[in-house]
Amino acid sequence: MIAVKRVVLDVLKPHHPNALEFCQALSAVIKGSTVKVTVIAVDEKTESLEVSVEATLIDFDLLQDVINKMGCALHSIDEVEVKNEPNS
C-alpha cells in the first residue's frame, strides 16, 4: 500500500473560520495527525495559508473535502511524502 504521510498545501481561506478553527477541523478528520497552518498573506476578504499535515495515513480526498466545505480553495499541493508499506 502506498501511504501518504505528509502534504504541504497552498490554501486560500476566508477570514472565517479563523486559522485555529481551520487547523482543528483538519486534524479532527485525520487520526493521529499533526497539522500546522502558517498565514502567509492577508487581504480584505481572504488569507493565504501554508498547511502542513503529517500522519500515518492521510486520506487526501477527505482532507480536500473538509477544505472545500469550509469555503476554502486548494490552490496547489506543494510537497508530498509517501511510503510504500507492504502487507498493510
Second form
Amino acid sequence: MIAVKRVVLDVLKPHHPNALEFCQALSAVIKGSTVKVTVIAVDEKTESLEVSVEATLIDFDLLQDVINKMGCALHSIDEVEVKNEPNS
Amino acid sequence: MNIFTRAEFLLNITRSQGIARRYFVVNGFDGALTMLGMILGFQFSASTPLSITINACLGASIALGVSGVSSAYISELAERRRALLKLEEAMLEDLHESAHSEAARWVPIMIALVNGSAPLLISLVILSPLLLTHAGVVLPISPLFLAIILALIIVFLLGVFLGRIAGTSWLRSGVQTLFIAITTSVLIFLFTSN
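Alternate state requested, the form predicted in complex with its partner chain (shown: the form predicted alone):
Once more the chain from above appears, this time first in line as the rest of the complex follows.
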C-alpha cells in the first residue's frame, strides 16, 4: 500500500476561523497526526498559510474536504512524502 | 459536533456573538419599557377589566416578538450574504460548501430568534402577576403594581448585564437604565393622568 506520510500545502484562509481552530479541525480528522500551520502573509480579508501534516496514513481527500468546509482554498501541494508499505 | 457547539462555531466564524448580545439587550429593553408603559397607562386610567389589560399587553408582546424576529432576520440575512460575497471575492473561490455559507444561512435565524424571544420572554415575565391573578392565584399586592416592580427590576438587570459586558460598574449601569425607566414612568404619568 502506498501511504501518504507527509504533505506540505499552500492554503489561503479567511481570518476566521483562526489558525488554531483551523489546525485543530485538520488534526481532528487524521488519526495520530501532527499538523503545523505557519502564517506566511496576512491580507485585508485572508491569510496565506503553509500547512504541514504528518501521520502514519493521510487520507488526502478527507483533508481537502475539511480545508474546503472551513472556507479555505488549497492553492498547491508543495511537498509530499509517501511510503510503499507491504500489506500486513 | 453537537448542535450547540456547531451554533457557537458558526457565530464565532462570523463574529456575531456581539450582535446577538446587543440585539438581546436592545430588544429586551424595548419589551420591558413597552410593558411598563402599557401597564402604567392602565394603572393611571379608569378601572379596566384585567382580561382587557392582559389581552392588550399580550398583543403588544406578540407584536414585539414577531417584529423582532422578522426585522432581525431580514437585515442579518442581507448582511451575512454581503459578507459572504465579499469573502468569496477575496478568496477567488465559491464558498458554497463551506462553513461560511452555512453561517450565512443559520446565523440570521439564530440572531432573529434571540431578537424576537428577548422582548417576548421579558414581557411575559412582567405580565406574570396579571396572568397569575387571571388564573385565580391571590397575590399579596395589586398585580399591576407587582408588574411595574418586575419591569423596573428587569430594566435594572439589563443595565447590570450591560455594565458587566462593558467591564464598567454594574451598579452605575443598572442605576442608569433604571433612571431611564423612571423618567419614562414620569412622562407617562404627566401625559396620561388627567
